[in-house]
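Just one chain follows, in the form predicted alone, and it is written as structure tokens.
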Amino acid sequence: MEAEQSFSDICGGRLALQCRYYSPSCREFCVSCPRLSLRSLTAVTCTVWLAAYGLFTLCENSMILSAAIFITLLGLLGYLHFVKIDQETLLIIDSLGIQMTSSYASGKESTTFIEMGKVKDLVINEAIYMQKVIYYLCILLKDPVEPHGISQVVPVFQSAKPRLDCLIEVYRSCQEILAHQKATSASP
């Protein structure tokens, strides 16, 4: 079963949440964020273009030109390379773990496995930034020296930064999951 959502970062932007349930033990999370925009691009490239053409008419010099070219396509590659992510995915499956991927605007992927024998819980928690409080999803790892201790913590959907109705959206979802998981492995 997959359902789909509307949301908002916390800028106000739009953000799209997909929930795919595979069974009682097994569902995907992911948040998309807008592609980017060509309008921006072409208002980017073209300022830093004109902005060259006129050092160039002042110093009549090409190489301002072929500068300006050279480094808007490698900012702009670099950009979409290393920076912009387009959709942030959460798979939890109760007998495995968790595993997040981020997809960049490039098309590179980025995962990160954690067994779930490693966490210990799942909450929301909050954080001052830009002046303002925000909250995120971050996953509790279990300290394997002390056992009721914290060795880390994973902050989840960190790109697309969704606000608090989002969050608890998928923090329900997987604190079923979780709860499953204490009760298949606590009984003999």
The other form holds:
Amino acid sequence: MEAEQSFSDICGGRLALQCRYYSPSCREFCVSCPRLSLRSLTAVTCTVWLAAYGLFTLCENSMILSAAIFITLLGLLGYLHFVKIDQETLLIIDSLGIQMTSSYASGKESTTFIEMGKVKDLVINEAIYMQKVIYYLCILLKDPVEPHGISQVVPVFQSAKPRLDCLIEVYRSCQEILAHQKATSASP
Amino acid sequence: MVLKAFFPTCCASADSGLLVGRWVPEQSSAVVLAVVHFPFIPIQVKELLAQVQQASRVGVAVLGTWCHRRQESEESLGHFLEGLGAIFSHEPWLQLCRERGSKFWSCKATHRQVPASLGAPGQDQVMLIFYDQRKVLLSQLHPPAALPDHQAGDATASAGGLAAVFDTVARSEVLFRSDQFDEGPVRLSHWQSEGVEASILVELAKQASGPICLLLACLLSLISAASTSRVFKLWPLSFIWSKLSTCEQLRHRLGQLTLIFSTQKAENPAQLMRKANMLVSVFLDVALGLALLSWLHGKDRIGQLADALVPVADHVAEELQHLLQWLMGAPAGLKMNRALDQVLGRFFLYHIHLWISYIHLMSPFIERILWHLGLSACLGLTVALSILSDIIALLTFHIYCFYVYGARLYCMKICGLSSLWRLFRGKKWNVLRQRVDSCSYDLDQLFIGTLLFTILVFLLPTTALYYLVFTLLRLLVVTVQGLIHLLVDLVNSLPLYSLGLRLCRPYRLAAGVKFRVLEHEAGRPLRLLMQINPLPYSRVVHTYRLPSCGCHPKHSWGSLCRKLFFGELIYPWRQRGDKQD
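Having seen the form predicted alone, the form predicted in complex with its partner chain:
The next block holds the full complex; its first chain is the one shown before.
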């Protein structure tokens, strides 16, 4: 079962949330970030090339121009491969764990899997980010030494940064599964 | 809890039979290791399982049945399989079934002790997780943070969730030893059932490595015994040995080679990786050293280098002389104390003159010496770089001497100034109580003290300037040496074998797992594919870094500045094991 909804992130950009319900014990939430805008790309390229041309008129060395082209290409490739995240996915499987995948614009995917035994709870937390107060969804991990303590807080959807309405959707869905998981793990 | 069945991908196309594996009750998961095919005698299956259990200490048992319906007329097989549940009792009893031409499987798990009326788990309460048996067997899990009291190598498989799956598969290697061409009583299907994989080169290397290791270990022990003999403990030689970085590097390499060729087998995978990393590092070093050697000895570069060396030393001495002449005049417009200036300047100029005479004395022998030193590059690039660093240290010895003189003079001046300043204010340093106490001085003590204080204060700018100039020169030389040491450290400690493994066989070094949901149909059990998530490169380097010589700066920036201000001598590249100054 699939459902797609449109939300916005903390800066006002448009986000799309796709919920897939594979089974009562397995759900996937996919948040797609706004794409790379042509305007900003053109602006950056023009700035770099104008600066290089300015240097060229000063130094009369044509190596500067080829170096600028090289730098622009490498910078763009590096940005697409290491920085620009296209999609963030949260896969929650009852009694197995929670998996977070970030797919970059160049196709690279980086995955983290947290076993259910380590997950204490999934909460929405507040944070002060520059001049704003934002909400973010995070996974609380159990502390092996102290039974009621928390060893780590893992934020989810870090680069997409959706707003509270999107987070509430995801939160409600995940809590259904976590509640079921707690109920079955409590009973022998 | 949802029942998880870990099924190897290699058995997905196998014929019908019994499922053999391990049941982990805490995770409610069944790890299927192999499929036993018909015909079989139950007693022999039980014997085989008992053997495997004894050899690997993993609780292997018959978990259920596997039914692969290739034709439509195999309904009788289903009933036969159900009857097997009575012979091999296991709680819960798994029944996996695959239709011909259908991607979706059906799984049933029945609990005998729980009667059906109390709501036994239905079909959607079983999750199928496919895993690649070969990759899981060969991979090594790296948990994110090692707990301080975590014990590795427990007698029973560790209960760490997915780590239990990896552990089970890794320990059950005994089960995977027989393939379908063997004439055993029981026919199994697993990742090696097409044929046990082996490589002739690896087997030959394993056979040959025994005697080679023995021979090399004897040779290396002879060399290390010779190097620690009594001759080298006499005073001048032991002092020189401790100061030269070449000897430190050679000692380090000797230690590494002894470790690699020791006849003891590696106890755990970490030690094996370390040995492999050291071996690859030594090979790379020697290869780079030989390349450097061939480059140096071609086209008479050694001669060119020797010819260029003496003029360069002359040029440096000339520049130093110019610098001293400048200091003896009015440097940067500052007015120096004429007499002290002349004394210090002439003293340093004479020192340079002596140094240049020694260099000119040595110049006919320089080419020979360089040629012989160049040969040592065959021991490795790191040795050649260490020799370069030592040559730089020797050639700039006069700068070091100037720095020591300037620093000692400045240090004495600062000590005198501080103690006389205390006298000026009527206080003194109490050595017993390590604090400043008031003290009543006589008039003539006060008079002489104040006089000396003013003399020292007026001579301070001159000494401070000389100290500043020579400290800067010394820091420059130290920076150059430091860069060379950094490069040597890099070659020494980079784990190239681990990086190569991560590049070519990423499943061997696993940071964790990742799951992919396969095609799903409502009413059927959920199917997931478990893949290995490889370790990121930064963690590979961090985990498998080889220990280096330890030539790291021991001071923080704050203490360095403090030492410079008070004129204490600085040795930023102190070797490990030397006593602190």
